[in-house]
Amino acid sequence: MAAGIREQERQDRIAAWLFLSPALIIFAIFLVIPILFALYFSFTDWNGISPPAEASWIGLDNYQAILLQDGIRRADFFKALKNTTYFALGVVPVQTALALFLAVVVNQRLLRFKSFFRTSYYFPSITSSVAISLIFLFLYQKSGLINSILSGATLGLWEPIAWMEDSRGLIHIILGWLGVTLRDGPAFFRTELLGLTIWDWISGPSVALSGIMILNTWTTIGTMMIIFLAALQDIPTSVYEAAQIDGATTWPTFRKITLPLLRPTMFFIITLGLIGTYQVFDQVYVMSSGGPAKTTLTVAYMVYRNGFRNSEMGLGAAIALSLFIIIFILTMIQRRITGSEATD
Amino acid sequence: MTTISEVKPAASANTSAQSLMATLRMVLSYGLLFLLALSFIYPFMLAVTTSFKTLPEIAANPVALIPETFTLEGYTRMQGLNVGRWMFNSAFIAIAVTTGNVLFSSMAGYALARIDFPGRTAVFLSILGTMMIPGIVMLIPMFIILRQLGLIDTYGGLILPKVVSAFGVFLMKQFFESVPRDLEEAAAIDGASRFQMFFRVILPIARPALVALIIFSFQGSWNDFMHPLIVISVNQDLYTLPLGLALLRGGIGQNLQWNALMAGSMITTLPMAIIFFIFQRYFVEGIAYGGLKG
C-alpha cells in the first residue's frame, strides 16, 4: 500500500511538470531569456540592425546618457517622465472615481435600463485602441465634434482649438490668465533642473496630451467599473441591513461601510491604472507620434522611438529597464500608502 | 383641534413639494445617466456614418451625423489596401492564440490547482510575478529574441509568444480550485490517469471559465497593436487590422482620408462588438473573476 502511494506521488509529480511544461517553456523563451538579453544589450551600443555580436560593450554609458549626462537624451528622458507623470496624475484619480461612481449607480437595485447603462459604459473597453484613437483624432479636429460641443455648452464662448496640435501646457495657460509668464516671471523659472527649466517642469500636461488623457480615461472606465461592481456585489446585504437599523443614511453608509470594504479592490484598480498609464503607447503612436513639441512624448513611446526609429536599441533597452524600475517603485509606494491606511 | 386643522394643509403641501423634488431628482439622475451613456456611444455612431460619407462632405461638416450623399468610397479604398488580408491575419492569429491558451493555460492552471508536487508554490509565484512585468518593457527584449530565433516577419513570431498567458493560467487555477474533488476521485477509482482525468472530466466542466479565457485571449489578440508592430518589419502580407490601420494613418500633417480611416476602424470594431453582444454575460463574469481575485 505504501509503495502504491509513493508510486502515485511519483506519477503525479511527473504529470504536474508535463502539464506545466508548455507554459514554462514559452515563459522561459519569450519572457525570462529576453529580459536577460535586454539587460545585456542595455550595456552595449547595439543599433538593432547589425548582427548583435558586433555590438560593443559600453558599460553604463546608456544609463548615464539618460540620467546624468547633459544633452538631448537626458532632456528627452525627463521630458517623457514629466509627461507620463502628468498623464498618470490626471488619469488615475479621475478614472478610479468615475468607475466607482458608475459601479455604485448601476448596482442600484431599483435602477431601470440597468443593462443598457452597463453595456454602453463598458463598450469602449472592448474595442481596438488603434480604432478608438483614429475616431478621437477625428473628433479632436478644429472643426470636430468635441469643439462644437464645447462651443454649444458655453454658448459660443469656447474658441475651437486643434487639440492634437496644441503644445501649450494647461498650467502655463492658467498662469497666463493670472498674468504670470516666463518673460516677466521670477528668474528661477529659467533655472535648469535635469535638462529642463523649472518653467518647463511646471507646464502641466499639454492640450494634446490632455486629449489623449481624456481618451484613455474614457476607454478604461468600463473595465474598472465592472471590477468595482463585482466587489460591490460581494458585500453581503446583511451589512447594509445592520446599517439601516442603526439609522444610517445613504452617504454615511457609503463612506463608513462600502468604501472601507472596497479597499482591496481600490488598491487593485489604482495599481492597474498606474501600470496602464505609465506604459501608454498605442494612442501616442496613432494620434501624435510624441508631438507637438515633444509634449506627448511618453517614456513608453520613447523606448520605441529610440530603439526602432533612431536605431539605438541599446539605449532603448536602458530606457525600458529604467521604466520597469520606476513602475515597480511606484507600485511599492502605493502599496505602502494603501496598506498603512488599511490598518487604521 | 384648531391646531391640528392648521397644521394639516401645511404638512400635505410639504409632502407634495417633496414628491415633486423626488420626481425632479429622478428625471435629472436618469438624464445624467443617459447623457453619460450617449458620450460613450456617440463617437462610434458618428464614426459609422462618417465611413459612408464623401471626403468633401466630411471636410465641410465633420459633425453631422447623417450623410447627405451615401457612398461606399471609404470601404472600396480599404479593399484596395488589402483589408481582407489584414482581417484574415487578425482572425487566424487570434484563433491560434486562443486555442493555445485554452490548452496550455488550462493545463498549467490545473497542475497548480490540483496536483501536489514539490516546488508548486515557487512555480505559481514566478508565474504571478511575470504579470507584474509591463508589456511595454518587453518591446525590445521581445524583438531581440524573435530576431535571434529568425521569427521576425513570420506567423510564428506573431503567435508563439502569445499562446500562453500568466493571466490565463491564473484565471484557470482559480476556477479549478473551486471544482469539487469528488469527480476526480471517482475517475481515479476507475483507474483513469491524470491526463484522462483532465481531458475527459475536468475540461468539459470548466466551460464558464474557458469561455472567459477564450473571450480575453481573442479580444487581446484581435486588438493587439504593439506586438505585430515589432514582429512585422517588411512583410505587408502579415499586417493585422490594427497594424494596417495605424500605418495607414501615416505621418502627421498629411491630408487624412477620414472615410477610409473610419471604415477601417469599423471593420476592426464590428467583429469584437458582435462577439461582445453575444457573450456579454461572460465578459462581465470573466473580468469580475480575474479582477476580484487579482
Second form
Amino acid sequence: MAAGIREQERQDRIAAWLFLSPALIIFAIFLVIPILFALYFSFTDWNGISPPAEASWIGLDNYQAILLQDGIRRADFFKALKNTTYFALGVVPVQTALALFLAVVVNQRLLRFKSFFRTSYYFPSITSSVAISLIFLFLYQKSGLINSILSGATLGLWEPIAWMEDSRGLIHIILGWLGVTLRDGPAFFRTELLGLTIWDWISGPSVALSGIMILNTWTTIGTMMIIFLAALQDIPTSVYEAAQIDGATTWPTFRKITLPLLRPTMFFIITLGLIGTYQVFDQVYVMSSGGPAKTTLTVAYMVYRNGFRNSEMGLGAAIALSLFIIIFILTMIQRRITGSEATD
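Counterpart to the form predicted in complex with its partner chain, namely the form predicted alone:
The next block holds one chain only.
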C-alpha cells in the first residue's frame, strides 16, 4: 500500500514537471540565459559587433568607470540616476493617486456609461508609446495646443514654454524666483558629490523631463486603474453595509475601510510603478534622446547609448546590471515599508 502511494506521488511529480517544462524552458531562454550573458559581458570590453569570443576579460573596469573613477562616464551615470530618480518620485505618487481616484469613480453603481469611461481611461495604456510620444511632441511645441490653451487661460500673459528644449530644473526655477542662485547661494552648493555638484543634485526634474513625466503618467494610469478596480470589486459589500448601519459617511468609509483593504494592491501598484519608471526608455528615445544638456538622460537610455550607439556593449551591460541592483534594492525597501502592512 505504502509503495503504491509513493509510486503515485512520483508519477504526479513527473507529470507536474512535464506540464511546467514549456514555461520553464521559455523562462530560461528569454530571461535566465540573457541575464547570465549580460553578467559575463559586463566584465569584458565587448563592442557588440565583433564575435563575443574575441572580447577581452577586463574584470571590474566597467563598474569602476561608472561608479568610482572621475570622468565623464561616472558623471553621466549619476546624472542619469538623478534624472531617473526625479522621474520616479514625480510619476509614481501621481499615477497611483490618479489611478485610485479613477477606479473609485468608475466603480460607482449609479454611474452611467461605465464601459465607455473604463475603455477611455484604459485606451492610452495599450496605444503605441511611439505614436503617443510623437503626438505629444507636436503638443509641446511653442505654438502647440498646450501653450495655446495656457495662453488663452491667462489672457495672453503666459509666455510660451519650449517644453522639450528647456534644460532648467524646476527646483532651480523656484529658487531663482526666491533670489537663490548658484553664484549667490551657500558655498556647499558647489561641493562635488559623485561627479556632480550639490547644486546639480537639487535641480529637480528639468522642464523637458517634466513634459515626459506628464506623458508617462497619462499613459500608465489606465493600467493601474484596472488593477485598483479589480481590487475594489473584490471587497465584500457586507463590509460597506455594516459601515452604513453604524452611520459611517463616505469619507470615513473610504479612509478606514477601503484604503486598508487596498494595501496589498497599493504595494503591488507602487512596485510596478517604481520598476517601470526606473526602466523608462522609449519615450525618452523618441522625444529627447537624453537632451537638452542630458537633463532627460535616464539609466535605461544610457544602456542603449553606450551599448548600441557607442559600441561599448560591456559598459552597457555593466550599467544594466547596476540598474537591476538599484531596482532590486528599491523594491526590497518598498516591500519593507509597505509589505508588512499589506499582509496584515
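Rigid core: the largest C-alpha set superposing within 1.5 Å between the two forms. If you're wondering where the values come from, they're calculated on a predicted model, not measured in any experiment. Numbering follows the first chain given and starts at 1.
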Threshold 2 Å Cα movement between these two forms for Phe308, core superposed: no
Core-superposed C-alpha of Phe328 shifting 2 Å or more between these two forms: no
Core-aligned CA displacement of Leu60 at least 2 Å between these two forms: no
Shift in Å of the Leu18 Cα between these two forms [rigid core superposition]: 4.5
